[in-house]
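Heads up, the chain below is alone and in the form predicted alone; it's given as structure tokens.
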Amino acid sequence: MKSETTEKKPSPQIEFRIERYKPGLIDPPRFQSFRVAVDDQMSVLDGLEQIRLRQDAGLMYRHSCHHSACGTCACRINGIERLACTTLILSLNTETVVLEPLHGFPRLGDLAVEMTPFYRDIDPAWSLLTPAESIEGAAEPAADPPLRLEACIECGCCVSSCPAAHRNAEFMGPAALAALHRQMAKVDSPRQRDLLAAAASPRGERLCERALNCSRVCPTDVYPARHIADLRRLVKA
């Protein structure tokens, strides 16, 4: 009688080439290689989970959620800015994935960046709530419309991909600019007013270049640039 077996199928082998840096020990940054053992379900975060846990304890990266609500784990994978909870290694359709910090931040360690200058140009007064979307299909509308937090986790992908941002430290950036213009929508006429004096000072809309990699790289389609292009043109009306 025959046997049949079923031979499992050995998983691939994945380069992950990660920028370290440790001020005074890896100092300049360089690169350094591991090897993972990936399956399908695999995120980037869990490959760097496997290589801290298993061949460098040291390994600095930041993380929360685990599912892409906090944002926290934002970094350049393959050159893009991502979150890495999200992103399946295969996915990527690559044998190596390049991993960077986000640019434009002060660098703590390895991947691990200092978010404090993100939030120079956020009011800790603004809302983080805003009037959810109406529901298909949904019996009768409520009498107090609904509210649900803002889609800007804060993960810093739109400020890391902005060239203007990069060119000039002054610029607000564009989570900045599309927190304020959301917040716009919320206040009575003379804090628009306000607000859109701010948005219209020399540090404010008129230093974006339209490059749009912010809303092409943002994880929860804020649109960051939609929203300066809105700001532009209320500033000029």
Contents of the next structure:
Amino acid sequence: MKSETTEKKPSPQIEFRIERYKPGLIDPPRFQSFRVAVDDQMSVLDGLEQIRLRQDAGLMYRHSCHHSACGTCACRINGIERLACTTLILSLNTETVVLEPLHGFPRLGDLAVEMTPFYRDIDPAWSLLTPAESIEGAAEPAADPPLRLEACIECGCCVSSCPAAHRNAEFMGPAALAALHRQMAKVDSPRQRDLLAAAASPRGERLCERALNCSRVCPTDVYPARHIADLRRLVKA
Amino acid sequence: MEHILIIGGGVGGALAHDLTLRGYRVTLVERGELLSGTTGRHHGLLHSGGRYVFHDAETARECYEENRILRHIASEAIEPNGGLFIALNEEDISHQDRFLEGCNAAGIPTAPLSPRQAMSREPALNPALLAAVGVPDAVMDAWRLAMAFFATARANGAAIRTFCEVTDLKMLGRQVAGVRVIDHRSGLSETIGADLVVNAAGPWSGRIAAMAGIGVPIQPGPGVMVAVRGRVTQAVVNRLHPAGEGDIIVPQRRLSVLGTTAWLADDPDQVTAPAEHVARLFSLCAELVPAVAAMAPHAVWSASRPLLQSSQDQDPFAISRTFDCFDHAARDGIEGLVTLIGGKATTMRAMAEQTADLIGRKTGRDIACHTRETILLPYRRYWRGDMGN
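Next up, the form predicted together with its partner chain in place of the form predicted alone?
What follows is the whole complex; the chain from before opens it.
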């Protein structure tokens, strides 16, 4: 098979400005710059991998699936919450990529944060599965309709971007409210009432300030603000 | 009970779960985030075993058995939508009888479908398909399924330390007495003593073994995967032929993953995704589902398979995906070290069971395995556990 000839262009050098933090060691946090040779296929996560493997083995960041299924690599990229794995470096159109950990989470070190508070108001038993959207032209299956995993990958982008969550630590936050609303669709009406009561609590939907940042930054199109608006209507009804 | 130290936060999670159920004291160390090496980075196929019936009957049987167990113990992390093997030309058709016999021999149920039936189930398939066979493939969330093992192990007392990299083994003569680690959080080094150390570092296990001055038959086998936006099918789609490049599409959530390529490497870390591999995946997978050809890559990544080294097979697709665990006392005269290598995410529970059985023999304890029937805690409990819930 004849392969296309790829012209070797010189790789542009991009500066990665990373907020470093190691408790008691690099404390308070400060920025450190690294230079990375990049090509048009490289994601921010690929850049982090290169820095860790070639420049600083102690660089801490979370990552696992590398394709927006796990949600671990969320961080603030040039000030906006995004997944490092699906953000192409050159698509940012900057010579400097500024990386900070998610806001409002306890820091583990460097870009890695502790996710425990994220799960405070998400019941571990809430289902991860939901009916899959039907595919155009497909015959309806007689039994066992296809299921898919929930779109929310629990990355924390929405919580980090939410001004109300930063102003009021009691706020359940956009991820938990969206998950709660999704769970309501899967349970019987007494349990729906319990879930709605939680959404209507003083820590619930009333603290949302409708900034809509959550829906803007969500990497998997969950649109948490819509779920919160739906809950608000149900609470008022 | 003995203190077992596990190196590697991949299949090590399943081993930590098994060992804590048997009552051992367990510490697991991982150099980065859990599942950041191989186990979290695959395409998500929960194998029926169908991909292996042509050349690796043992793995095929293991896969189907574990497929059923994982559906039982971790159902929430699995999309149970089946899989299809489709034949697109006369050569594919020529494999069909062997495929059906192989599945039958491995106990994998099959459902032959006419082209019309296959197209009505999955209208995005190549309409030129000549035959299709349904198998019980499924799709797992690579992160959440494996995290359910970690959550359960942690709730049962396992100490799990991330960003904690092994820099050396603590040797007392020819006995491994623990590990030397650097905690990347504090920058400090420390020694963690253990009665037994398990090297479960996957494609990196050769580096750990080298710290004891010995070798293990591991060969990093990287491969490239591409995710596209949009779920092109509900079921997994495989090409009906012996496993090769670009012959599988794994849908998950609202994405579809095109897989895979494979080559043999020396260094599991220096993994890139060559552009020609990406182009090849698009063109080969478009034979299965033509719409793929017009889609843009959403993510491109690679992962290193931990292949068992083999002198005969230089084709990485032909190397067995089975697993093995070695007692280095018997093999190399090094006490206190066990290495677990090979295998795949679908068989991680079985890998853990076999390794824990070996640890039972080494520690003189006869404790039964209970991981087949123990329902795993929801993976979110991994974090909720910190709050005492």
